[in-house]
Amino acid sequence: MTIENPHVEKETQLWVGPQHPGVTGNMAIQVWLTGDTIQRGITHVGYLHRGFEKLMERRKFIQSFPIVCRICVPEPDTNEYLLAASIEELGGITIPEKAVWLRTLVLEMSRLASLVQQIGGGAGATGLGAVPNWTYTLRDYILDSFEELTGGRVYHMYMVYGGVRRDLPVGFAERMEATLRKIEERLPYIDKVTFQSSVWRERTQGVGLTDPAWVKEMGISGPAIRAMGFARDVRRDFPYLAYPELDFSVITSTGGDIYARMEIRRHEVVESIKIIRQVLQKMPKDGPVAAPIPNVFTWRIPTGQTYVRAEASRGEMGYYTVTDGSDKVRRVHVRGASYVHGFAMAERMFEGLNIADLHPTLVSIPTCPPEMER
């Protein structure tokens, strides 16, 4: 009779997710463990919104806006902008100056809401439940402003072909300033619980490391690349909208770990607040907010192709759009940072992680699973 050695560790297969809500809850991670150490892992998606690119090929141009908003629920406006900008370029539409500034405002509001949510998610993934309660409250204040401006809290469809749907309501700038001050007042408390905490630093420094050699190989972008010392930001490197007229810094670090990625987001909150204030101050007071466009139900775009990019909170978002002269797009390819981060980069990061560090690592990247399921 053979008796197994009880001291020999066996490899165990474990499925983490999918479970909703939460960024990492919209996909499944299949991991193989020895003890509580991950030896390897695979990302599985397909549990949420999917098939966006094909859906857009079967709808008229105006009907695609409700679709693209779902590509990243916490930050839908970047997709609105990319769809509008790509079709405007191919259709020869130039938007008014006022619309340029309003689009910039909405993109930074969306970015700010996403950043505070990610900071709360990073803290919550390590058991600090107070911080996500604070940050989700702050995000709700920003959503109040979105609701006032667009009529919707989550999906806005404010940017349309030719510009935006409406101008700012009376007193919007003052109410937005009050929200920005609330965020600034809460930041020291967040710092004390997270970045200044020796316990949190122990959980995040040197954990979830990325290798600078991956950058060129995988096309990493956003906080993930800036946490490795690369000062790359689409808003500065490939300027669009009103960003060339705005003063902001590209924040970098060299840690390449969870702490560095979250710290960058903490500083980017300040930069987004600074940008929003500049936009509200410099925006033209008068002027049209949209240019005339043809009937959206019969509009045909000439044959052409383009690639339009923008800086989302996760990294570079881009739309490669092809038209063939019909009333629908011939092809749309969505380039989302989540696809690179959630598959290629994450699967390398899994190796050697403690199982307790899996979710903090995933939240620090972060990902929008629908970008992978497009």
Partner chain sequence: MGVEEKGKVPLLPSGVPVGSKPHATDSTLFAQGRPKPLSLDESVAFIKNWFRAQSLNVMAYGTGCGSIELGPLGTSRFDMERFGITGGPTPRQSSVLIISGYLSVKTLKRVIRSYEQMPNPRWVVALGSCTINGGMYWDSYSTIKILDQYLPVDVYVNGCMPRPEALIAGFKDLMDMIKRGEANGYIEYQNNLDWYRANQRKVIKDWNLPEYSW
The other form holds:
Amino acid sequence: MTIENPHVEKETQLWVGPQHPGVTGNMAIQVWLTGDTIQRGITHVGYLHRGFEKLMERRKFIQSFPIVCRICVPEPDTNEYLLAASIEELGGITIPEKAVWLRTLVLEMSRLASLVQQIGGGAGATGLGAVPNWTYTLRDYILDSFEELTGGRVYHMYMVYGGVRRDLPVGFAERMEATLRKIEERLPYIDKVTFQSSVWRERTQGVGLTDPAWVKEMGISGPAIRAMGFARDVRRDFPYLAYPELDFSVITSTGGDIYARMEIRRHEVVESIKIIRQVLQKMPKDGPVAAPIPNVFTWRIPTGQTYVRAEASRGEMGYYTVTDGSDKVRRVHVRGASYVHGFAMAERMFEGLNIADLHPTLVSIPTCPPEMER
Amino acid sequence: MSLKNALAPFGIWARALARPYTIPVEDIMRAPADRYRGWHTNDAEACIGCGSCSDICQNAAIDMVVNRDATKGDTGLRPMVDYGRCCWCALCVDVCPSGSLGLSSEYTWVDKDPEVFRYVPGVDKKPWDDDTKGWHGGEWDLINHDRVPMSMLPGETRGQTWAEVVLGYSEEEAQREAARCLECGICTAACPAHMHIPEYIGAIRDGNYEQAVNLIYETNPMPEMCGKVCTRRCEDVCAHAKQGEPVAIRWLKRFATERFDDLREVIKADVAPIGVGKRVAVIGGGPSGITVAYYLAIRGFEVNLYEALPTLGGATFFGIPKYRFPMPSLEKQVDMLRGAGVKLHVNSPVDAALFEELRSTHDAVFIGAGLMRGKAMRVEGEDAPGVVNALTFLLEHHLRNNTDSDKVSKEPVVLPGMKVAVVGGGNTAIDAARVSLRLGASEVVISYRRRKEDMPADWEEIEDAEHENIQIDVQAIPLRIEQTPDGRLDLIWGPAEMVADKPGARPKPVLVEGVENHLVVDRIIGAIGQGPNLRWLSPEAQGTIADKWGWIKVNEDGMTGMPGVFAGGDLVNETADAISAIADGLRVVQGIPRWLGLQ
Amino acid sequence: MNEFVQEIQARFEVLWSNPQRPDLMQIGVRQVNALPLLTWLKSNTGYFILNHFSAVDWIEDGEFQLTYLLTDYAARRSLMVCVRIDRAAPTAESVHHLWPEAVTYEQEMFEMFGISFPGSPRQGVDLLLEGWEDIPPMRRDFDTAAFAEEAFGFRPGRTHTNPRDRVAIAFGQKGFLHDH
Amino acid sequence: MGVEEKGKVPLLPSGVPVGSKPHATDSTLFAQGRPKPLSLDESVAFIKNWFRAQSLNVMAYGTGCGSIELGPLGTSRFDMERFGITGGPTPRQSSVLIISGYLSVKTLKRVIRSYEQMPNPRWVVALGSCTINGGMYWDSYSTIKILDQYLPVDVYVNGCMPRPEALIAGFKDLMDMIKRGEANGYIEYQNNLDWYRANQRKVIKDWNLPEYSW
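Beyond the form predicted on its own, can we have the form predicted in complex with its partner chain?
Below: every chain and molecule of the assembly, starting with the one above.
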């Protein structure tokens, strides 16, 4: 319900961020308002710009791995996988079976952690403090598992070209199962305050709408496109790692609003848990975790270019990698999932949006500034 | 809006009774996971200072700082980690060839001074030094510890042939093996000649073989010999050797030099002709003499090289069997000398008179006469017929087979079907045994006083001998030799027990009294070492340049007590090792111009 | 996939093609053909999604390479279109009217490589950097380490000894083939 | 190093140079023979510091990737509020500024502005390697390397990124320092404003920050 105020004809310019508790990271939205309705908005990034693509050009192939995971903080493993897969494709390395499954496990765990966090973020953006309290803790339990498996809490630096760096610790599957159960136990409570709550539904349904016509124009992906009824998922469309051997469904919804996008995440958490269980069950018990790799100091890759993609929690993430026969990459271009979401799509969505809905909309798309600007 | 949905949020009050997630205050500093990557630890004694950690660090967080003196196998540097840079990726741990670097599981470090976040792990004491948890190497390494296997003739058949046993790397194999090098340069410290090892391995890796041989020739005029038979101390200290197989430095050198049939066109010397008009005489055509002759000749010196035998090479000619170092390889190196303009005088033994003449007609004389006297076994019955010294045996054998020398008998010492015992455990013993086998001996036994791991011979040589079915009896002390009634020889030996000697020394074999074993053979070859023999010099000259045992003492320029007379090789360094002789030669190559005031 | 390249070849000159993967075809075209080809692909084929758009600096050839990645999600295939442009005066035709997200790609490429796309909105507007005065940072001739040291400085007190140098000095490593 | 030398050593309100500790040979410690009771000013300062240390308001500004670990810290598992730490939504309501890792020049500009809007006393906690010596972005063209050239840092918490537990340890150290009256970065900033300004202006080329009155 918009209050019609005849006096508010003047356009107001407002900066939301970068120092703002509501933005999804260190970014800024410049909006022009009439009353509380956004007339237009521009996304401003660069606050987290570190020049990863330049830094990678200065580093040997192996040395790029510790830095790429910093491109996306909540979900670093997708970056590690994509860089490893690009280098393996261009350098002609085949990874062993066990590494395929371990990579799938790590990718899915990080997707799960990120999805859980996004549910909390979405609820928190609408003023529900309890849900982020829960989800941050649930994410923390997944981080504990990560720590056990990879030695790192947030940045795992677990995959390198050739495979992964360590095998599963003893008893990992049981402890992971316990964590998954904790998440499952908590989901009904999250439902109660969000998806089942009529207040929250009022707040989110029909808000932050996307237009299915945009799909033909922009490279929208992830929950944002699945919320418009398109069952598009890189794991299914361009299968990689062990995903072809796993049973999971691609969740779709039709609302195209905040509610639909959050609902997709809610169901993807269940799918993700299902995938992790399958991976732990089907994973080969032994075998090498990495292929023998060439000398990390002097390895050169012949000239070539490729584009490798994977499904992150926010959508399709891709790495465009060019090599030139030297021991360093010529160029890596990181196509973050939210590059399209954060600029082209978000700026269209801002038009006509109520200022109070700006933040829930941003969180639900979602945007991740470090991968937009790298 | 249904009532159910409106009431749904109140359902979460059920959580009010559940146990909270919150970690109690007293447990807040939780123990991290076993693999957690915290601050660095380093075993400073096991660390070799190779700098691989510093090279792999993409953040330039690791400096190599001077911590102790450089020794062979340790640069004396230790990593210092700057935690203003570190990102705890642990690539440094996974790449550490010595396995000394690790990450503890400690994670808290708070300070108001930004300058303190920097220390040398293992040297600067930290509370987490003894943490066994954390990220450590060993499970999976970033570096490849496995050597590219060398193809060889099969062990069963090669005893019947004189063909070269080691077949050499193919180009692809050589590049693959060269690519394993970490380029730390520790090997150069252990090499007596301090060859430019990482540089030429890098050139081989890049396929730049011409550059590789040029780099090799910088400090070694006999690389093909070294590529085949070097004692390769470099490989002993190779960073890979700590946890795996060292880079096959020797085989790579062999590969590079074998690429070229004639090195004269390839080697590009660029030195000032400082020695034009100066004459140098070199006595002895072994590795040290060849080194002095070659490097002085390319500097413009007029070099006369005197060799008693019909062929150059010294011990590398008569000592090393041709299945290890064939004659064409030796010829190639001698051709380099000819190309450099060295005047070769073979079959020209030097005696006291000629020595004096050389001194007077040359600006400097170099003695590289080598160890030509085989040591006696000092057991009773040693002078029985059929007991020979390995040095004599090998010399005769090589002269007979490779030269037209008429000074040797046509009849080999070892005849087909004989059973041979070789006493000793050095490379000479192995060579004598393997040569005997190839001469047709039906059975060859090596008898050694200590354990197999104490044998001074190259471990690859020992393995090769075993593959050829040569039996090695260890901890066997020869007591006496008796002749059996049917004209054979009985080597009577007693078992030895290993007793710890003073720290740092090898354990000593001590005879177990009262036990006598018999080894009945047709020939006994004594190979227990070589000694100097300077009897060709006048007693006065001997007294001036050598000690009473015949070892020559030289100064830092390689000059003996007699002005203008330089020496090098086995006579000086007592190692009986070609690369040390080359290193001696290199010292003299600098010493002679300096003594003549040419630099 | 090859038939499709032939179909393109029939309309536009394809300089080279490389089937990198079964689902990824790479082709190179001339700059004059780039915009017509992309327009044709967008309107007439399934390749209407621009997945990514970026540049590569081939400084030794004096050229920039623009890479457009188009994906046909129905057929589950991608097409990489590579165009070389002159590095001395880097200008390319904007595709923002075909794909709205190209606006930011082009804005970023102008900032990072100095490639201009006349007609593209927000050209020259800072995206990632503010007050940048040096050469565009993603160009190969921009030395970021030197820039960082000059502009920001590093904390003093670090010393590094190269192990090879230390060994060479401690053991007197020399060469005898050359005078040094 | 293109940075000017730091000026005179700043003084505490009591006249003691920052960072200097009383030395055993100080005549003041021996001449009086027995400890002097705190003066009224000192007592008030002690009580004020004690209270200040118990309620730190952390400004909600995730400047870098380290802010991902502030989330768990604030929510139920680690629950920083029981230690007296809570979030402050705006600079004017906050007392602690956390620099969570690397700072791009663009963010530095905003951070300076935020910091200068914060009321005294205010403290800066620096997380991770990046604030000390550039961290993994040491050769990046867009991030600053040494934070204490631009802002006064009271406590460094090392790690990349520091765990929530390490952050708690850092906050506890900060609290102890505040109680002892040692966390005086803000005084140092005032006293050396020209030096800080020169460094800041050196990297922020398009300077359009307002001058705040001091």
